[in-house]
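The chain below stands alone and is given in structure tokens; this is the form predicted on its own.
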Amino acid sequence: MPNYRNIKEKLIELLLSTASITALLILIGIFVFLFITGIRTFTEISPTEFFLGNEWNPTAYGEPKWGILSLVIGTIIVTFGSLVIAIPLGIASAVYLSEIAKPKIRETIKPVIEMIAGIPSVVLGLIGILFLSPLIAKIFGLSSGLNAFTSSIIVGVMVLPTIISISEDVLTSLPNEFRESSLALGATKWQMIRMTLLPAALSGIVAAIMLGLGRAVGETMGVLMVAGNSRAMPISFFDPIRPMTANIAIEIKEVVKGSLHYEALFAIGLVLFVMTFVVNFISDIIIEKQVRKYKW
């Protein structure tokens, strides 16, 4: 008589393996497509000009400019600014929900926070244009509020639900023995959170931050609407910028397929892909070190 339990387990194992292999093949396929299309750019444009040039103007009359440095700096500024806003607020909110808030308050606030992740980025972009950018311009005496600072706030709001939700889940899943042992040794509640729970949950918190970082790097519509779309090299957070994602979204619809401009946009996409891969690789190393540190 066949062992149906073993057959069921084999089928589940096969299904999960197929899903993992499919995801890996899709990822490899995306990279190969970006690489094959984008690498052709460097047959006509030198890597030095492409990566270190600070002027991007492919349609310039006479001699087009292909430097993406200002676009890269714009992406880094928005990403950094959004994380400066989202990380402290996100971790503080996660600590409050997991360790301080009463159960009824937690059950009310957490679904609301998770609902923010479902707000379309175009809606947040509209809020940024109609409300936030005029407010920023008025507060800081600027001619326009469409700049890197406004973009950082909008992207920071988009990143917050990811950091809060995952960090709160990690803190909640820690064994109660951590809390009881720390309190039994005479620690206050704040000392218990700061010196016991946060270090123990560090790997999960880092993972949450890295997921938020990936969202910030790849955000398109929100920054496209409120960043100002200036291709000039930014000097401060109050300068208008054009991140790489916004540049691709703006120009891809105007280029001829197979042209140098088309291939250069895919090269920018390849740069974004590599940046995201490096961030995830570094985060995996950090998480693995923390897991080994706190492994029983």
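Residue numbers count along the first chain shown, from 1. Please read these numbers as outputs of a predicted model, since none were measured by experiment. Heads up, when I say rigid core I mean the largest set of C-alphas that superpose within 1.5 Å between the two forms. First, how it differs from the form predicted in complex with the partner chain.
- After superposition on the rigid core, the Cα atom of L16 is displaced by 2 Å or more between the two forms.
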Contents of the next structure:
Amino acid sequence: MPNYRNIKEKLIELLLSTASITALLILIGIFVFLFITGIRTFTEISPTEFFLGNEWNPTAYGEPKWGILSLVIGTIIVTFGSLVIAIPLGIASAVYLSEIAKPKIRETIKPVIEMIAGIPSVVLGLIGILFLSPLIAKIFGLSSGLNAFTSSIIVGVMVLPTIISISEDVLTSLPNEFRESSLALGATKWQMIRMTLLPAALSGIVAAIMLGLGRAVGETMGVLMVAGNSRAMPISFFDPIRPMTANIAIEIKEVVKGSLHYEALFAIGLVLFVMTFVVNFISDIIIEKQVRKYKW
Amino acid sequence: MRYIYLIAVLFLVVVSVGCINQSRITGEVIKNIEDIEIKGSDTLLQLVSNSAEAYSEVNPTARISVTGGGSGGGIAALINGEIDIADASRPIKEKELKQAEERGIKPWEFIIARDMLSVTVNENNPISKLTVEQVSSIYKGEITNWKEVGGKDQKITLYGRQSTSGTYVFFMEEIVKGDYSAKMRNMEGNQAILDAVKQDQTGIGYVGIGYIVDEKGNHVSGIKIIKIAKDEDSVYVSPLEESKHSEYPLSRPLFQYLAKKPVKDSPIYNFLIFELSNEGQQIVKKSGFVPITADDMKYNEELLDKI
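Next up, the form predicted in complex with the partner chain, please; the one we just looked at was the form predicted on its own.
Everything in the complex follows now, all chains and molecules, and the chain you saw is the first one.
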């Protein structure tokens, strides 16, 4: 039945293309919705007040304040802090798993690490609020452990599996000739890792970090529970913070649809979207460059 | 190929039978079960859940769902037309009334219990009494060290609720009478504030009385409840002294807002009457809160007479 086979081919093609177009349409739809709702904010709040005002207080006693600067800084601090913790730990474990660990050890550790990714962030938040934050308060002599530092650790733990498993995959997929030729030239194992493997895998490792960064920026629940959520501009790592995601999650519950506060929260969402978009865009460029450099 | 057709036909048959069944079942459900959706104040959450549970025992067909999320969240959901009753630990705001009216909703306000909002510190803090003005200055961030109110030389750490909370708004408008210090840590609920104050020697927080008193009237350990006076010349009253409740400056009514005028003998009406009955007020007491006063009852009855 050649005719029938043709129809089947066409049908499957149609099905697949519809699927991918649907995905595209959903993404465009989300962006348009976010944009249209968020942009209305600026008919009532000037962009300068919104982006440069450092006080956010829509339910103030007096005049409401609509500056998101301290929220943006909160997000940046917790993202930066979590990456400072997760990058060295993540890359080191990836190198250990792919180059040093015996196969048996790798087979046990890798699934365990991937299981961390499966822990719901609320659970990590609970551990943070009940166990980690009192501990941090004690160690550093603070009155309260609900601050940027504690949230960085919690988010760092969440980001870790992403960075480890992608970096490890990239390192493992490097051709064996790289290792053999390095060793043949008299390099030690450490020299081989440092001077051949890591540079060759850089693009993949950067991609892993960028994915982790995206997760850190967007993380909500775990952060909300341990960040302290103060509105004040954070000055140090031991100050409480109120990242954009936490702010949206907290306040969306009380807003009436269509009110200025509602639209302003969507505007924050739009800022968040643009931030992650830029991160992804930059990582794409980096990966592109690296791929061209190390074509094998 | 024939099999595929067969399967497709079978599938269609099963699905359509399922649909018919489904609609018949849901039809019956709507007839018998009295659904009431309640949402709002976290302060009221435990109390209203207890009332709903007791009411369901007497009326097995009643299905009442009670969720928290803050008074602001409850009132917003009421305005958005998502729920039947909003719990609130603060009166509805002018702005919210206007938004409700624009959407054709005229909320009905009933007082179902009273709260003695309690200011608490860590048990190791030597401070035991404050005036309303001192509490206000502390929360505005004007007083930042405990020694300024006669305590140790320690910085004060402020704990408060999120802006979605009715307690946050009530405390801001009635006690602080100004903006909270931006350094205040915003916690997710009454319990989170209590836990933080228990761990923090320098902390101060405010919670509904139901969260510090257990069924036997003992207050939870690890914290100290501050006596409050209206001004320096007034007596300092603890929220735990039942005989002096009328003098306590942080006494407040706890409300339920109905989305519309309730129909007599409708599930919502019956549940409301139950909450206001002697039995209902006993549950209020058991949950750690304070029964409504005679004046509150008079206010409620005047409204009920209009139904």
